[in-house]
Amino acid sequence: MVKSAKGALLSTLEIDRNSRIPIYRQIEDFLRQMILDGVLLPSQKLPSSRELALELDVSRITIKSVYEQLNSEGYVQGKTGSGTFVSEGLEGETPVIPSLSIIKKEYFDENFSQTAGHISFSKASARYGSILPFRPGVPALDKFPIKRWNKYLSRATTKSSITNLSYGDLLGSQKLRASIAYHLADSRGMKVDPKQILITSGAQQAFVLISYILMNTNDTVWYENPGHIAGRDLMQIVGGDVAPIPIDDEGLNLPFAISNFPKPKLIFTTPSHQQPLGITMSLQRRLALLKYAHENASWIIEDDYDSEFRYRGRPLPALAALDKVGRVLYVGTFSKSLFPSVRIGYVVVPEMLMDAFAKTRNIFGQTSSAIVEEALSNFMDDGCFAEHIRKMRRLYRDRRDILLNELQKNCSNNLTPQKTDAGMHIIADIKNGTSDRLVHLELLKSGIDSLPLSIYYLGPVQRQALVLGFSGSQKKVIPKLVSKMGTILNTFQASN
């Protein structure tokens, strides 16, 4: 127990050495919460790493790691020769009682052909399922431990409860929801009751449920621009008035949104790794966004699609981990961390909404398999999921580095790749203002996939760039493919 130290007094910090939560995580969580609660004030000095390590009887390396992580998240800052201080400009949250009204279900008057017509214009399904290199969002399918997975699947089929052969729970497997809750606490800093988790058949079903349960026709939706295509198109189809919010260096541009659009019913954001630009939302912006949602009774949809894959430091805590009132609906998926055809995702929602979500899921079709849910729960509980994530982080980091190096070597005349510390893709800006759609199609003729950045925009396109996935491309083939890209791009530019 800490009694005193030069700097802040941390007398209530205690370490539970019998806890499953690592010691560094306990210290991180304590300091983070003290800052958010306003107990530790901006510019306040923290104990030195040596002093705190002595007081807690832990290694100095552990304390240094804690300070480095909090520094990367924006909670603290180190000053050479002076020590570590709480960052300035962090406005702690003041819990408010949200004015929640009973949301009535609206039926939409559109007939089938009109809806189908809207859907037909969506760009979300372009060559759906393609796994050509460098298709974004494709995991390393060649490295998934399929034999081990098959054992869990077989065991779930032959040895699990006979109820798994029926329709399963309306919310999804209780066992899997508990496994996910533990995973979120360990990896995303979220304290979640399994009763708040609803299993879906991927993230898109979660967006469908949210849209139908919480949104009425003509409700305003603040949506990142550029942003996730399928979610945006869905909300327009359901009848939402989607307002495109630009991205700045801190993530979704909240001041711009407040100044230019009506108060929203929903706010869609990808704060951990913006889709597709790769920006990580700053702590200040996260706190401001939460405060705005609390004060204006808006719901935030946090799409955390690939947060497991961070290549410098540990994954940042989720936006939902900072939410004290319950305005964030957190959406996760196993399509990127395992493989897309597993068809399992989930949404974390306030408990008061769970009945509506369960019944709507039932009406729309449960679609996820109770057998697969059982297998996945066992896969997670035995540590196989965490092991796979660790391996993929190392593999994806190597694939990213090779792709960046080869692009610089072979395509510097035509592309400017942007470095990233997270995710499964990079952005490569196209020089000379050439249309990214034309470049994308030219490369596709030779079996090299990508997505044009322009299709992620709603309204005027701000950048011409390619979205290049690296996670699904083998290291040994990347140099040859990028060399081929360079030749194609040089020829294409010369002829245009």
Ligand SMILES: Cc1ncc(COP(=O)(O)O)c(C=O)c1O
Given for the second form:
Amino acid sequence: MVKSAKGALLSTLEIDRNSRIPIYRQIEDFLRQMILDGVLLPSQKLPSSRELALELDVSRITIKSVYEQLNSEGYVQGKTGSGTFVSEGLEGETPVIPSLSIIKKEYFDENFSQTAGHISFSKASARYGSILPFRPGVPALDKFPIKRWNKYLSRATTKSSITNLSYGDLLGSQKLRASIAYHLADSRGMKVDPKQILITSGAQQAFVLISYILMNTNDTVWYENPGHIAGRDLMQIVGGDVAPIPIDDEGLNLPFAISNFPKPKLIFTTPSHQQPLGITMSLQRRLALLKYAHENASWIIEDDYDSEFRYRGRPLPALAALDKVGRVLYVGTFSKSLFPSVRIGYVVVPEMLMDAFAKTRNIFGQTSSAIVEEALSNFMDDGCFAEHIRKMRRLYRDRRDILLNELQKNCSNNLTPQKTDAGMHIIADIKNGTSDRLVHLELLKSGIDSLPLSIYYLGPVQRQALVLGFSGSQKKVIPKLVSKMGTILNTFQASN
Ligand SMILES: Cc1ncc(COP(=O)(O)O)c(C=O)c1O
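Alternative state: the form predicted together with the ligand, after the form predicted on its own:
Expanding to the full complex; the earlier chain stays at the top.
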């Protein structure tokens, strides 16, 4: 079915009437880039010249000449009587990572802040867009108990809970903070007073608050390398001097970090399950890291994004559970344990910082909803959350096993998958040194949404590998797609 692009054009196409660049060129460049970036899809219908002219307050002739130009370049096709459509056969032009930078560089430099430039070129935009099998970090959305959740949501919106229609508590719902404190004691060995918990709209908002409250421009930030892209880019954008710290078999390489980048202000780490390599930080390393942070007045951000999913043995308690002096800011999220669009996360903060966090959250926008907060609290207190996690653990373990089996059967000439006992993805090294980005692109054409490991690196890339999510991939599709993957990888082998 053909979808109208009218909405998309209206919301993001802004004409700068003071610019030296003629209006028709601004519109042309914008549409061309939208097509190249895959935002406008092959066969998608563009608004009629009359509609677009009205919406942009330009003459119809301007739009007609834009469409004619794009037609002559092959980007669009006019069909008499039906309108103008994005040309087919442009799929190959879609970039590795969906990009939101849809405006030409010179125009960008002239009109946007440097911060917007940094943000625009972040590879973290990979978080957006449609989700296909093997996209890392995606939970089993098909198995979420939607009906049950809806009951909780609707109860949180009734007349008796009418205050939920207002802004809610400055720190997030008190009830939810108590539910989270209970969950942390039960599952992560943390004794936390609910007063120390601040609700955010996901882990990313927690990182934003932390960076604004605790970091000054040019402060050193230790960041695991490879590491979580969105958090790292944020630290750079906010002005931190991000120091890439390699990972060894005990986790973040502390001796390397101390000798190369001493006395950091912030230390970002994922000790339960290193993102993306999957290493669990050893107890010795945890203790040494805490000691160093204490002696050097550094703050540790512990990102515990997917610790619920461990398939063998008991998890180590959180790093924060070992922290006796209050140097760890523990960040949790429901994006993995429930679903990302719930947009609820939290940060456990030493009490003396709480006021600053509350005020900053207020100024930056209270982006979580009191309705969802209340629904989630009741969902947790009634045991539905724990039940869901247990079910997902079994399901993800099965999906992981099938994926590993199929990779062994179909891709052993080309890939060396690393077995994992935790998390939602596996890493599969590419044997013949082929660029993981090229492989990623080729696989994407067949509906296989892996990510190249190289995009997680800051600076030189150490490994060419695919990051393959199993949690969000249905069992029935895995064998067929992995077999396809094997065929595609063989073509790379042959051309080497
Ligand atoms: C390492 C890591 N931390 C945190 C998050 C969650 O971010 P949010 O809670 O903002 O959805 C993700 C999601 O992709 C992640 O990969």
